[in-house]
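One chain follows as structure tokens, the form predicted alone.
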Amino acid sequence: MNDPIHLFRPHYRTDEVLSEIRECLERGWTGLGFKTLEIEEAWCRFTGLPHAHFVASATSGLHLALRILGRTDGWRPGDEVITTALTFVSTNHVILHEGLVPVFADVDEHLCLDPSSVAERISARTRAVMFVGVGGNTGRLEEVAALCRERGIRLVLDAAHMAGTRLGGRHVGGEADAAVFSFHAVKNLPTADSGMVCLADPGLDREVRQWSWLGIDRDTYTRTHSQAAYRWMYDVPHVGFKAHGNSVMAAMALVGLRYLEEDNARRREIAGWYDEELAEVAGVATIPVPADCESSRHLYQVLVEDRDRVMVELNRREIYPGVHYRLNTEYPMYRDCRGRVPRAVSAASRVISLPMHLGLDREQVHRVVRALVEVTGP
């Protein structure tokens, strides 16, 4: 009997991760502070980012950088931002959050924005476009980025899956004005729940900090640790949330980072073993990666058809793959938003994601492959 092969699987190394973490109990600090900022030090040495604020989830990140840049920028409810309809909700739900439009554009090959759908969504209430790099994928986002630039709009990139992608060599997130990255429990740096929001501009990075802690000027480490004779006071300049990250998943992420590339790595050698089985595969198509992309592989995507079926059959043969994502205009909030996205459409009609994580071996994927080769057969 074989065991049932799932589609994520987190890996911990435990040992390491409890060390960590009883540095912060027996320091009787676990919320924000000394932990928190280790992992954003350690993160802009990782990435080569010049800021990096850890906050408590991605989505939590999204918002904050799309408040800040709004505000900066003095944006006004119903000002819009080009984004894609196949992606997680949180992508979207923040932009509706803040009082923007979404503009659906179409999805290219790599299931990323397409450049050319952008261009003919950009309006003059067009403020931002947000580019999800879908599976750990760049897609065309230099040319997005370059579209940005050309034509003075904000782009913030959804790198929730992209914890160790490269593009042409350096770690993305330089190309954007805000870049977030996702450090949720089946991301590739796996904490509980966490992300970190990457913003260009230093003046920027210093107000994020002020959102992220209620709009407090001065955050309670901060003050703490503070010579001043009045270190109690403080003000509060802005309405802000409660955002910020805490030590207990810093100290997870700062054990995870150590081996972000081993564990990359060991994705990108799953994928290769997707790649060799199904290259003659007929009825399946794999997703393109740009050949300067070296992907984090959060995903491993395929397109089949009669997809409710092969999944249902999968499952039956205990192969639980993963669907990313149902398109957001099949959700009540998004179905009256602009934009004929007619490859998303296709896209998230067939997409599936097989199982990828550390745990898989070749025997697994092999299984795996030759089960949908049976579904998806004559």
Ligand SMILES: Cc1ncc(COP(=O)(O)O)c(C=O)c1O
Contents of the next structure:
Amino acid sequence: MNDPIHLFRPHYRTDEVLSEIRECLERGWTGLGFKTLEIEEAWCRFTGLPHAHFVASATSGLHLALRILGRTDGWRPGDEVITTALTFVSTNHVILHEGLVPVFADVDEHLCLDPSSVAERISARTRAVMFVGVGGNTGRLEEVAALCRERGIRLVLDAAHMAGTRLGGRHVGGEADAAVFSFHAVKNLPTADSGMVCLADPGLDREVRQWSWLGIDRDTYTRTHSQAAYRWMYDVPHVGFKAHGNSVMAAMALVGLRYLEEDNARRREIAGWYDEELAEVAGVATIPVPADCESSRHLYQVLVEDRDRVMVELNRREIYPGVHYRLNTEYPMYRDCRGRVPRAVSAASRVISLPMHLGLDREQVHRVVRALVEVTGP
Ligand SMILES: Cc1ncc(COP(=O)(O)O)c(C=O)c1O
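Return the structure block for the form predicted together with the named molecule; the form predicted alone was the one displayed.
Time for the whole complex; same chain goes first.
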């Protein structure tokens, strides 16, 4: 009997993580504070992005980004956001939370938004585009960014999968008004739950820090460490959210960030093995990564016919891949949204995410491919 091969398996450097967390406990500061500031600075250094705010999750970061861009630009309920239906529901739920209307554009061969489909969906009420870098792939992000600039539309990059993805040698994120990364447990930089919202504009970066802390103008850490006479005093200019990150998650993220390059290199090596072994396999199509994209390789996706049967057969062989994603239009809140997306419909019925995590070795990748050949073959 073979060992099961799972889609994801988070890898933590336990001793290092515990020692970072111990520092929080010994200093008696586990909330927003010294470690959240440290991870924000470290993330800016790593990515080259000018600002970063550590939040409770990428979902919170996406929500904050839309709220702040919308308030700044004066968006009205019913304004439109062009988005993809082939994503985790976080991307689209935040559009609904803000009273905005998701309009679906189709995907391309990278499973990311197709710029020509985005262009077709632009209307007088379009305010933003949500681009998802599926699996770490940049797809045609630069074309979509250029289109947004030309048309005066905001670009939000759902970079949940893109920690460590580079485009043309630079870390992704700078193309967008807001880029939001996930440090959820199964992502490339795993904590338990946290994320980073990176706003291009310095004023909006200052705002997001209030919005993630209930709209309060000075956080508790700054006030506690201030010498001011009225350090207990604060104002509340907005009805904000409780969405900032905490120092325990930041401690985990700081350790993850130290190893992100090394871990992503390993993921790319695993992806290379899949590429090599699948090159000759008829009936299993791989997803191309553009030449100038150094993908984080959060996912390794393929397209097969008769996907649901293939999944059952792989499971029978103790291989447990995933599906990213069910088309969001299959969920009741998106059923009646505008935008025909035939390519996304077809991909959603055929896509499989093969096991991709740091514990995989070449033999296991070989076993996955052999099983795929067996179950997709004539
Ligand atoms: C494409 C995409 N966007 C957003 C999210 C939300 O991330 P988080 O779990 O950090 O809120 C995820 C998480 O799986 C995701 O896959």
